[in-house]
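This document starts with one chain, in the form predicted alone, laid out as structure tokens.
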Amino acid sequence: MTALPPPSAKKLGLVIDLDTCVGCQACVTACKGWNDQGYGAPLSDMDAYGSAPCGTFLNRVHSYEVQPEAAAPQIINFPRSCLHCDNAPCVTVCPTGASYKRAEDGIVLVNESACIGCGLCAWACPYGARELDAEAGVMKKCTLCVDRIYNDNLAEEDRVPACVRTCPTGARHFGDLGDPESAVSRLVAERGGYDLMPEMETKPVNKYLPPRKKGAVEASPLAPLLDVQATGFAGWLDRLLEKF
């Protein structure tokens, strides 16, 4: 019997620079727009122009106010989407195998035809990166725009996730984090890129670059945090910032 080749060490993912993200929501809009066209069924929106709008988003940006000592308040903008973890708990708990991680590039995806919308993956994900599409009745998440990055019909510069292509400040970077010599890996090494909530041992592929220290902030940790939008993610950012 011929031995199977070892799985690819390729790990496609994002590196997000918290120093240059301005919270403009361009990545959110681009993600929603592209995936409304390319995901299959459009991402749902309910009561979009009413008093209680809600819908399905694969990428969100939260904003937090930081008050360092002896310095003016600062706003830290925190993009959040699937981190395509090496040890993805959403894959482990899925009862139908609908959630899976691709061996060839490390992208975590959902087979919607096998998804029963039970929500176990959302319960297991410590990053809140899974969303139930109420209209479709299935779980949805960031796909790293697999329909863009391998699309030969697109110009080469467009074969990146929609959020990366759209970001006006260059805060989002895409590449192979399994290659230590890739541009994204070098960026992580140079800037001290950080795993979100490493204590969860999910080994996320996506990395965050910390805000650069400025003026009085260098002498004072960026804490405490005041959660502007009451999103519940302040604890994540607190752990991220306390190291720098």
Second form
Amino acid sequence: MTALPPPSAKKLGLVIDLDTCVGCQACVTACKGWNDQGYGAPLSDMDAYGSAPCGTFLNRVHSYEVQPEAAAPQIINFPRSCLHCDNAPCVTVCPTGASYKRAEDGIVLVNESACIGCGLCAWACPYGARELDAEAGVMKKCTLCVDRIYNDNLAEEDRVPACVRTCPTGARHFGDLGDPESAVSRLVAERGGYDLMPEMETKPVNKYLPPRKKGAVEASPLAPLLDVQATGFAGWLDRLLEKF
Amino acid sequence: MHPAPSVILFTVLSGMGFGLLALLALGAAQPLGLAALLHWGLGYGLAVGGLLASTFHLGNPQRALRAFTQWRTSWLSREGWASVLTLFMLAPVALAAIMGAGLPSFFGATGAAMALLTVYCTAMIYAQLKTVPRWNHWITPVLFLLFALTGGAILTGRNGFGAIMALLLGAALFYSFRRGDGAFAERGATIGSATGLGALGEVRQFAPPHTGGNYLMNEMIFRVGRKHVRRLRIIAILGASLLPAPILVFVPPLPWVMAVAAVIHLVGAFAARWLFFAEAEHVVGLYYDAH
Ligand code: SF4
Ligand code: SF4
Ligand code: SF4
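Having gone through the form predicted alone, I am curious about the other one (the form predicted in complex with the partner chain); can you provide its structure?
First the chain shown before, then all remaining chains and molecules of the complex.
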């Protein structure tokens, strides 16, 4: 059903820390690696070894430069995947019922065997979180690794999304954002986590943590030594040498 | 947005077809026998042909029937229902006209209303999208309905009515171009709000996530041809509106005159529909610092 379920108490999602992300693309690779072999059609690549390769990804990492008013510019790496919105426009526009939001945990998924590949849901998503697979002709999107997080065959520490498990800097956090006491919710509260494009009224579950405030560039501890005014005998010598 | 030829063809032809069916059903023209067969046949041909063309861009057209299930929330699904219901409801009206039998006007009137409702549903597929500010406005359904009525009026030879519709269409096109140019800025989405980094300072793209293209960029970040926009806008308004209007009023409605008017109108309609897609900017472009 493409009607949205009533807001669920449990809201599984990601919290992405823009302060720690180093833009290594490990989550992109882990995501593609995991989702290539389990849930639904594999993520195809077209012309993979040719001159214009192009493929389906569920997670992409951008890099932006921010120029503050009066400080040095800053590079910020920015992972972008489905935000599992509470008010998901990609769900209600779907004519077939293939696009749905789970009532129990809020994960937004696509039932690929019902998807006609019309692409309307990708048009409705402001965040570019959906890509139509050129090979399978069905819509692909982040599944929040639904086949990992509830998977009893995996070791406990692996029951988190592939991107979270792989991130070398711990910039990706997974948890229940519907529970104000959860670790992710507390992190959001502490760090001032925010929504992307709130003007689109999608009520994203995923949150982004802003880069921490950087101090002014610190002067070197040796800096004072560079401009020593010699006094006494050394001063006399200094003045004498300057004469030559 | 990428102006897919199948979608342009579909929306223009089926819109004209449903407009023609609506006016025929209202008894705008009262052709009999063979003339009726040709008129209704053309209406059905355009409407059905357009609907078929719309399946060409689907990834899995064999499952198209599933699109009838979600009429409660989806305008695309509603469009499917409205179009099929219209074609069924108008069948007895068409048959009666061709056989020269009478049918209470109630049948024609409800069928005509359904035909226009179909066009409205098509327009709402686009107008509902907050992500494309240029489309997300009441002018979108107004444009689609005026296109349908103008096209239908030209094909039925309804002169005065057709001329009025054509002129209204021209005004609506003019307004939609003017209003559309400021729509994106007015919506307020910027690279700063898309990334949430706007509060820190001025944001620009440093490196894209991939060096090749992708589905999003091909589908939603279409920039080629914008330099022709001015000329195409003139062609759209002249062809769809300003040229056919005087033809309808001042030239006797002979079949070949109407055919010429219809072709001129179609040229304008295709130009306008191409612009409708090519000029539409999707907010996802903000992430790529391009829209
Ligand atoms: S991010 Fe896009 S695809 Fe994901 S739930 Fe929100 S609108 Fe839908
Ligand atoms: S592409 Fe598939 S999931 Fe998306 S709206 Fe169309 S049918 Fe639904
Ligand atoms: S949660 Fe899973 S599917 Fe979603 S971005 Fe991470 S790895 Fe990819």
